[in-house]
Amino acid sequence: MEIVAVINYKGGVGKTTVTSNLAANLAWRGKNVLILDMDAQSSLTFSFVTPDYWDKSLKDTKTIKNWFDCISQGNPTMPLYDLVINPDVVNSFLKSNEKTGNIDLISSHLGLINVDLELATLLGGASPTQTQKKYLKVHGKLREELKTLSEEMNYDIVLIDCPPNFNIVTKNALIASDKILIPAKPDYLSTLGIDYLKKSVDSLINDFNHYASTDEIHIEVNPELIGVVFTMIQILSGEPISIQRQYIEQTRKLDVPVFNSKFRDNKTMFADAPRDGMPVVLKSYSNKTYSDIVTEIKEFVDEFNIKLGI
């Protein structure tokens, strides 16, 4: 099972669009996919279930916030399996097309934004040994639980939609991950933080491994940055407009891998998809522009699979 964290410091860069369409096309290709929404905005959650369903059936007992609340309150966590749901619309569509893949979801909660402050209070320690144990417990718990989940469930891949910050929730996702994917819009603010994000991840891994190296339970981690995928591309004469090409080339000079495939900008097409509970990559369009966008997403998934070797 591969675990991939999808992250960018900057919000509004198409992170959820990338995650939802990647999950959907992987499932179409026969993969069993778990998507874990750890962004308090809950956009990924509401791309697969309606707000009414979330409010009635999920928000009180079946979100990742419930799991983190157990940690902050000093209680045993429930198994992650207890939080998993199977979104009906997308999975019914897959089955109706005789596809063997599946998408499961662990939903987010709007209150997740407050969890970080509660978790931070657990990190203080009276001695270096206590500090070490608390650090590993707070930052490494999700990694332990996902390992257990992988033994219980037949998932090929887990996609974690991270919040646009570097809080303890995000750090849990990164520590738990095998790979890191960065969606980015090719503009000044969206690309500015990529190098800083890379350095922050390196620092986090060094800190965690420093504590884990002398611990009997936790093992060291080494998530790999598989690349930056550019989103919201504006096409002119068959290629990104010149200012976007400039930021794409600047990113390549940061010595980070960059996907050749890209997500084209189309606010109407992508904005309507969550309302239907169906990512655009699973839809058929008579409009040529829309069809071309679907083809481009599939090309991204081709490239993603090559990078992961799946």
Ligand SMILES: Nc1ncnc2c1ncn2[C@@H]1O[C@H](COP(=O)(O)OP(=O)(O)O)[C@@H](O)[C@H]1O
Contents of the next structure:
Amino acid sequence: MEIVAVINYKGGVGKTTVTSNLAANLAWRGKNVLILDMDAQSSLTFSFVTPDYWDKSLKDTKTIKNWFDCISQGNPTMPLYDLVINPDVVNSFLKSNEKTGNIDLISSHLGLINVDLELATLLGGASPTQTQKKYLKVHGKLREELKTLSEEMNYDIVLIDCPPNFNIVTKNALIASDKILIPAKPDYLSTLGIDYLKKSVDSLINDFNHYASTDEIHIEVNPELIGVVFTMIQILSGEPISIQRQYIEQTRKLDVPVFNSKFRDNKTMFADAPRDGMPVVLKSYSNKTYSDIVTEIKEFVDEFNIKLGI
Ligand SMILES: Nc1ncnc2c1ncn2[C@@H]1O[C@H](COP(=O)(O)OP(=O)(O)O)[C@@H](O)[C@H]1O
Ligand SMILES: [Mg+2]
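What does the same protein look like in the form predicted together with this ligand, given that the last one was the form predicted on its own?
Now the full complex is given, and it begins with the chain already shown.
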């Protein structure tokens, strides 16, 4: 079982699109997948359930916000199991194709944005030991509970869709992860952001391990950056346009692994998929461009599986 954080400081770079398509194709290949939406924008959640269903059945008691609220209010957390749902459209589709894979979802909540401030008030302490205990509790809680859930539910893989910031909720996701995947657009600011993100992750891991090394309960963590996957690629004569190629090359020089496979730019295709509850990689297209894009996503999943050894 592997826990993978999908992260970038920037919003709108394709994190959620990569997460949902990766999850869907892994399930198609027979994997038991959990997706965890930790972004207050809740795009991943609304890619698999309708806003109506979320409003009626999830909003009040079954989102990751409810779980973080317990921590910030000093109450025991509910088991993560209580938050897991099995989105209907995508799983019915998998079953109707006689696939054994499955996608479970832990939903997000638009109010998750406020949780960070509340968690931050729990940090600090009168003594260094108290500071250490509080730091580990506030940042390491998700790791403990996600491991327990994954073992209970026999997940092959957990994908965490992170918010575009580096707040405490995001830090929980990174601490909980075995691997880190960075979707990025090949442009100037995104390329700058990757280097900065890498340094922030390193410093988070150092801080956490500094405290964990002398603690009896928490163990040290070492999530591995498996790579940058480029998204919204514009193709001309069979390859990315020149300016995008330059940024891809520049990223390779940053000493981070870069996926060979990429997500091509296609607004028409990607924009409507969330509304149908089905990632594009599960759909069949007669249009050649669209079916080529689906093939490219599957190639990305091949490469992902090789990197993870699954
Ligand atoms: N490869 C792509 N080509 C064109 N549009 C895309 C692509 N990937 C995502 N999008 C669109 O861009 C927007 C942001 O994508 P999203 O995956 O939600 O990014 P993030 O999670 O990083 O904020 C959405 O409207 C989505 O439909
Ligand atoms: Mg998103």
